[in-house]
Each structure stands twice: as structure tokens, then as C-alpha cells.
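Single chain ahead, written as C-alpha cells, the form predicted on its own.
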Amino acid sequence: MIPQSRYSLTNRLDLEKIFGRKAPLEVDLGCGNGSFLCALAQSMPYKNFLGIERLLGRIRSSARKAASLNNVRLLQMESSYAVRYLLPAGSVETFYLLFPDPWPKRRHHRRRIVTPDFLGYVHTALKVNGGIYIATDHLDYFRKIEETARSTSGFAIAEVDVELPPSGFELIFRQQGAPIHWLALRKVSPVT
């Protein structure tokens, strides 16, 4: 985990110092138990991986899984806050947002993470041609995410052209026979 005593909650992260090297950064937003994050990190040791998760139990599980990996760091906090305030502009190659809470009740929709503002913060943190992969089993939320992405400048919808390890939620939903909906967005121009 990133030691809390050495970093501010309002200053941008010094990623080179945190990882002890300069390498492309991939960020798992809501990394859960760390299975997906650690599988990615093992398959790409030449990249740095940051897992962000707000729940302490999940962070602890992720930390156990990542203990032997030199290219993984963990941050316990809300993903949207970290993207907005802590990740330096142009620092992230790829974001992963896998199975965010769909908040299916209409009165809770305002709690959903994917909003035009959130995508604007993602855009700022991404490198040129960087991207975000989003997955959900909830079709209505997927349609709303896609609608939000289409109405947000600076992104193009792209093909999901990589083979990604399954996350824990993906395995559960597939066992239940639920279809998984994927969306890939690429940064194409500045947000105006």
C-alpha cells in the first residue's frame, strides 16, 4: 500500500517515487480483492499498476495477493476522488472500471460513478491515446454509460481489443449466465 504518512490527500501523487521507477501506469478503479489487478501485473511486469479501492477488507485481500509483486501499489479511497485530485495529468495509460455499482433504483442514480464530470477527470489523467475499459452486467447502466460517453467530448468508442483476465465479479456473473457488456473509450482530443 502507499504509506499514508508520506503523502497528502490534496497533492498529486509522485508516481515515480511511489513505484521506485518510471514505467507506464495502469489503474484499476475499485480493484476489489485484487485478483484482476494482480493477474494484469504478473502478465506485464514492465508496467506499474495502481489499485484503488475504498473498502478496507478488499484492500487487505489485494495487499496479500500483491505482496510478491514489485509493480503493484494500492490506495484506499474513493476512486472518483483519486482520479480527480491525486493522479497527475497525462500520467495514466489505461484505466479499468469493472462492474461499478449500478445503483439500479432511480433515486440512487446520482451515486453512479460514470458521469460527464468523472469522464472529464479520467480524460485529464490519461496520456494521449490512453483509454478506459468499462464492464458491467447491468444492461440499463451500460446503456447510460454509453450515452454519457457519446455525449462527453474527448473520447472515441473503440473496440475491446485486448484479452483481459476475468475479475471476481465477472466469474460470478458468467456462472449465473449474465451477459457482460464492455465499453472501451480512447482519449482523442482535449475536453473543452
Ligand SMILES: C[S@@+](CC[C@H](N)C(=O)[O-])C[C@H]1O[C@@H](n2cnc3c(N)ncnc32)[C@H](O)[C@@H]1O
The other form holds:
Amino acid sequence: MIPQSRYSLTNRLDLEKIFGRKAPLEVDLGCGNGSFLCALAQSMPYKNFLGIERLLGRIRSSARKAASLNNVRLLQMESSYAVRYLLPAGSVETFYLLFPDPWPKRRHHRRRIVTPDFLGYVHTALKVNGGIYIATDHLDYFRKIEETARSTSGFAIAEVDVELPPSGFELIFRQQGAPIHWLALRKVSPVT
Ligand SMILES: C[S@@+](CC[C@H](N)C(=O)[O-])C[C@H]1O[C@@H](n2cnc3c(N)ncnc32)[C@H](O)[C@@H]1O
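Output block for the form predicted together with the ligand, input the form predicted on its own:
Now the complete complex, all chains and molecules, led by this one.
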């Protein structure tokens, strides 16, 4: 966990200092219990991994899993704020947004994280050719995310061409036999 006393809530993160090295950065937004984040970090020791999660209990579970990994850091924070205000522009190679809360009731749709503004913040934080992988079991939300992505400039819809470890929620949905919808977006234009 990043010690709160040393980092501000408004200054951009000094990633080299936080990780103690320069390396490609992957960020798991809403990392839950950290199983996906830590499996990925273990398989790619040459990259840095940041898990962002708003619930303390889940940050603690993630921290327990990350204890033996020196390439994982955790941030208890609202994802959208962190992407917009804390991640330096052009600093992220890959974002993962796996099973974001779908807020199924229509009156709650405004709480969904994927909005044109959110994708704009993601775009700014990504390196050129970097990308975001999004997964959801919720078809209505998936269609809305696709529609939002298509109308946001600077992204191309890409193939989901990587083998990723299953996240905690992916395992649950798979057990239930729920279909899982994946979307990969690649940043195609330079930061302006
Ligand atoms: C359905 S769970 C998925 C967890 C994990 N990604 C997985 O696939 O197992 C959604 C997670 O995102 C977190 N979350 C939801 N909205 C968030 C936000 N705006 N900022 C940070 N975390 C958020 C929740 O606390 C929860 O842990």
C-alpha cells in the first residue's frame, strides 16, 4: 500500500519512486480481492502493477496476496479520480476494468463508471498504442460501453488477443454459466 503520509491526494503519482524502478505500468481498476492483479504481476515480473480499489477490506485482501510480490502497489481510491488526477499522462500501458458494478436499475445508470469523460481520462493516461480491457457479464452495460467507446475519439476497438488469468468475479460468473462480454480498446492518437 502507498503510505498516505508520503503521497498527496492531488499531486500526480511519482511512479518511479513508488515502484523503485522504471517499468511498463498496468493498472487494474476496481481490483477487488486482487487475485487477477497478483496473478498477472507474478507472470510479468518485468512490469509494474497498480491496483485501485475503493473498499478497504478488498485492499487488505489484495495486500495479503501481493505481500510476496515486489512489482505490485495498491491505492484505496475512486478509480475515475485516480485516473483523472493521479496518473501521469501517457504513463499506462494497459488498464483492466473487469466486472465494473453494472448498476442495473435505470435510475442508477448515472453511477456507472464508463462514461465519455471516463474514457477521456483513460485516453490521457494511456501511452499511444496502450489499451484498456473491459469485461462484464451484463449485456445492457456492455452495449452501452461499446456505444460510448465508438463515440469517443482516439480509440480503436481491438481484438481481445491475450490469455488473462481469471479474476475473482470471472470465476463466480463462469460457475453460474453467465456469458462474459469482453471489449479491448487501443489508443490510436497522440495525447493532445
Ligand atoms: C464486481 S467487483 C469486480 C472485482 C474484480 N475486478 C474482479 O473482477 O474480480 C467490482 C469492484 O470494483 C470496486 N469499485 C466499484 N466502483 C469503484 C470505483 N469507482 N473506484 C474504485 N473501485 C470501485 C468494487 O468495490 C469492487 O471491488
